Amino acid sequence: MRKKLVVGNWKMNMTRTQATAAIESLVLLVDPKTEVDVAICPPYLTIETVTRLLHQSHFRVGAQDVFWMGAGAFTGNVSASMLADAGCAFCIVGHSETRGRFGKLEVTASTIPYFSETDETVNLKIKALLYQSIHPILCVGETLDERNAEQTDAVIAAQLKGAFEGIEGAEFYNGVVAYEPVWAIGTGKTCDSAEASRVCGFIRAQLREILDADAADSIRILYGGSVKASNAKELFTMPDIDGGLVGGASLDPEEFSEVVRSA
């Protein structure tokens, strides 16, 4: 049986002082004997602080993104080897916000080309992370327009196919996929639990075709998109949902600990 996983994505929030206070509270609120795997993905500048505070705890630390080259003239980027050296066990790749696909647009529309992630770059990032033994958390999901056009399954199938090009099932055996409907990210809207489970089941079926049955059965598939304490239990009891990728609610230690307990 796959062990539940709850990942907190802090996005562009938390100074080192704020991160210290949040982690110190969270460690006290989450039962160290919990049977749920828990990870925190802070901004790059607080990874060292969070890793130090969580040393010898049951929590794991991840990053929110990575660059696929090992080193070089790539100003402003961070490599997988740097993340491994910092103690990261996980790394998010292909999040809708890095793809320029926003549920709630908080930048001017003219700046969207800045967010230029593609299926090809997601694939390169996954390969770089696997080489460093970091577990990728691959995000896939559809926009509201795509859902209204009944393209959800086709969009996700294409994202999965592109992300896993040239990757064997055994390589991604301990990886994670997160279904994040773009229209539910940062909007307060949550995908109906039954539909979220259906899409997660569809993802697993696609993984069987793209990778293999053993890998598909081992990969944890999370739901993300306005997950909070009030809806987590219903989501996590769905048969094809193995946990959650939590955004805003992960910034509140009490709220996030309730989400963990729900899992």
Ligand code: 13P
The other form holds:
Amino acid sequence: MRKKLVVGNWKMNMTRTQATAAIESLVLLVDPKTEVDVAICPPYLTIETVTRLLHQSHFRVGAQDVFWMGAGAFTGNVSASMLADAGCAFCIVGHSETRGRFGKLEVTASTIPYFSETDETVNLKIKALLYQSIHPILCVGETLDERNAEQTDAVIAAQLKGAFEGIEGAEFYNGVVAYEPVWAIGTGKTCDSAEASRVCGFIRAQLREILDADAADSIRILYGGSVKASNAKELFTMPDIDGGLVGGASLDPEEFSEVVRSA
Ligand code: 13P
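So that was the form predicted alone. Now I'd like the form predicted in complex with this ligand, please.
Expanding to the full complex; the earlier chain stays at the top.
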């Protein structure tokens, strides 16, 4: 039986002062005996503050990205060993925003390479994280154009295949996959719960083929995209959804604790 997991992705929000206030509220709002696994992914600069505050709690901490090399002349980057050293248990990879696929922000073509994460770099990042025993949270999902062209399943199958190249099921056993339709991120448009569950089921079937049946049964598959207190319960009771990757709603401790309660 897979345990439910709710992850808050703070994205580029929260100074250390704001993070301290948010975490102090959150630990009071979430029942310490909850059966749900909870993790917060703050920006790099806030990881240490959040880790310190959550030290005695059941909450885990994650990062939002990583660079795949171990160390060296890679200005501006952070390695998996640094994340492990800072106490990260999880790390998001392949988020549509680091892939340069935004749901609502228009970026000019010349700035897209700045975000330019590809299936190949996602694969390298997963390998670097596994080497440090950090659980990757691999994000996959289609844009609105891809959905309208009925390419949702093909896009996701290709993202999964690329991400798991050369990786064994046993290595990713405790990893996480998040289905995040790009058009539902930060837009307030949630994917219909039946369709979200169908895609999560499709992901599990793909994992069975790409990895193996044991890994596919153990990997938690989350839904992300405008998850909030008012829709979390319906999403989390769907058979193929093992929890949520929550953006905007994770910035408000009251709202996020409601989402955790729904799980
Ligand atoms: P929102 O919950 O703000 O739509 O963001 C979802 C997301 O991208 C989480 O990684």
